[in-house]
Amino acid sequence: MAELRRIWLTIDHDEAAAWAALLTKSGLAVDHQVEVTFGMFEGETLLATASLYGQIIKCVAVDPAAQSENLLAPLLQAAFDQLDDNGSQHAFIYTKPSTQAFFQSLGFKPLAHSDEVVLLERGYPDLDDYLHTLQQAKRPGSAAAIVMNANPFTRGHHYLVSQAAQQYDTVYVFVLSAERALFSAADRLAMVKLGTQEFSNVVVLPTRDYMVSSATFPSYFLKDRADLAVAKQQARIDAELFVQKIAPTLGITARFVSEEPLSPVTAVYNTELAAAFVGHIQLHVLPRKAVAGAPISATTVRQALQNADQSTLEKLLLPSIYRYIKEHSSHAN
């Protein structure tokens, strides 16, 4: 009879190797971005596994030679119990298309899919709630979108918005809601609203869990430490969710991004956007606005804040944003 056990990937190297082998055997990427991992064992043989990362249930695999939903049930219950202990009533799951029906029978609803992966969710507030919020912000006419972290909002971000605003009736600027940046989500949202207030056709909205979030694209927040193969899968799901759900709700037919010479994981994201958008959405890839021959980067701004480099900050930030940071943020010296 199979036994449920926790797998300590950073401590038990034999079980970690068996876990990686089972994922590979099941056709899944070996994704080390996990916090808690459970396994179903028969003796010392790993038959099935599931992991948690925040609200995400991921790396769910059953040995093809022991396929049985009875192995998945105790694994998922362990994951749900862990989520309850963490106070979370909202869960996401990444799984293979072949197991989608099983998870739907447990109350999960599909959000987006690619050829390799399906993303589903369970709990509230959910995607339908978010789409209802977006519908209330919809304006008539042609529409484009920009998704940004704005950590903080720079002259480069302003340039991207200005280019989109010249070409479309409405530009929806989505600001990442994840609290995984130097500036809080509330501060970043406020800075984007302040920095775009000259454009009457710009609508600033939060992304919640549905664009470049800890649920749809957790590798984004790892930057240089991201596994690019895993990042590619997640980026495609994020892009498909935008194509299949977000864009139709707001009538978005274009999206603007900057060229990405600095971050490999963002470059992967831009590539997957281009692939997913074919036949649906026009992707405008603009050269990054430069100052003194160097592309403007929020990373450079954060370094300048740390060094109290006023000259650099004045070059890279709008005056209104610089004032906001000095008045509202503990990160300004």
Second form
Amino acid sequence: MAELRRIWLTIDHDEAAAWAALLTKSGLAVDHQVEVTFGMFEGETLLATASLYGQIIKCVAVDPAAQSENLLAPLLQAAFDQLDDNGSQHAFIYTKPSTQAFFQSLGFKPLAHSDEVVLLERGYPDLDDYLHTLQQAKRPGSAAAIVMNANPFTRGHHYLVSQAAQQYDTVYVFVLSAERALFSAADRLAMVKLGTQEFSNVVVLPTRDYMVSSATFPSYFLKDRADLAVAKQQARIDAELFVQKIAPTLGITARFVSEEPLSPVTAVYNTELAAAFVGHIQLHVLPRKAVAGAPISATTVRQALQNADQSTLEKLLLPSIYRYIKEHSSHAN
Amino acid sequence: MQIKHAASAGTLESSDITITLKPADNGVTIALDSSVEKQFGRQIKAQIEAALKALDITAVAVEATDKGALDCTIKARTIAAAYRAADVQDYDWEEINSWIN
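Complement to the form predicted on its own: the form predicted together with the partner chain:
The next block holds the full complex; its first chain is the one shown before.
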């Protein structure tokens, strides 16, 4: 009878080696971007494994010799229990289309698929809940979308919104909900509302887990450390989810993005958006707005904030946003 | 009993069932995934419906992932999920005992 145990990858080197060997044998990359790892053992032999990274279940492998022994269910149950301990009832998994059925029989529902990868979720609040809240914000007429982190909201973001707002009846601006930025999600949402309030046809919404999130596009948050091949697959799924579920709910036929000369991960994302959108959604790629010859970027703004470089901040930020940051800064000067 | 938010009970182990209850505007809908759906699908749904009715729940969306649970397990998981979803912590055992068998 196989036994469930936690594997401490950084401490137990023998078990870590067995774990890596099992993943390799199963044709999976040995991905160390994991937080908690579980194994099913027969004595000292590792038969199956699954790991958690945030809400994502990954590195799931069962030894070919031990298949059909129902080793997957206790592993996933352990992962759900771990999430439950952290106050979450929501899990995501990426898998190959060929193994999708196993996870569906364990309560997962498919969200979006590309040719190589399927993204599934289990638990709540789920995509249906999110689409329901979008439905309530829906307005009639033509519609475009912009997805932004707005960390913080710059004159560049404002320019992008203004261009879209001139061409479409409604512009839905989605602000990333992940709490992995200098400014909190609540602050970023407030700044975008403040910075776009002059446009009566702009609707500001959160992305929750379904656009450029820790679930759909985790590489975005790794930036320099991201594996571009992995980022490409995630970006494709993120784009497909937008095409297959989010855009139809709001009647969105176009998306606006800025050219991305600086970050390779974001550049990969824009390329995959273009590929997934063909025949469905028009992608408008606008050149970056520049001030005094330099393209505006939120990264530059954050550096200027750190250096208290007032003249740069005034150039790159709307006065209302600059005021907001000064009023809400915990290290106000 | 009023479903206030989503909640679930049960595991993925063999012979168990995971029941998730979510708020709904009206009516009871049950989405069932079961390893024995062909043979027992109707019976499983009937057990869930009966337990919900006894708890006076008339508006709920049910998701059930069954791994061959017996009727007593199905009832128990449905009751536990309902109490969690309704934020009720003191189980009325006498009342439950009056209808569970």
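Quick caveat, the model's predicted, so the values are computed rather than measured. Numbering follows the first chain given and starts at 1. For clarity, a rigid core is taken as the largest C-alpha set superposing within 1.5 Å between two forms.
The smaller of the two rigid parts turns by 17° against the larger between the two forms, as judged from C-alpha superpositions. After superposition on the rigid core, the Cα atom of residue 50 is displaced by 2.8 Å between the two forms. Comparing between the two forms on a rigid core frame, one finds that residue 17 has its C-alpha moved by 7.1 Å.
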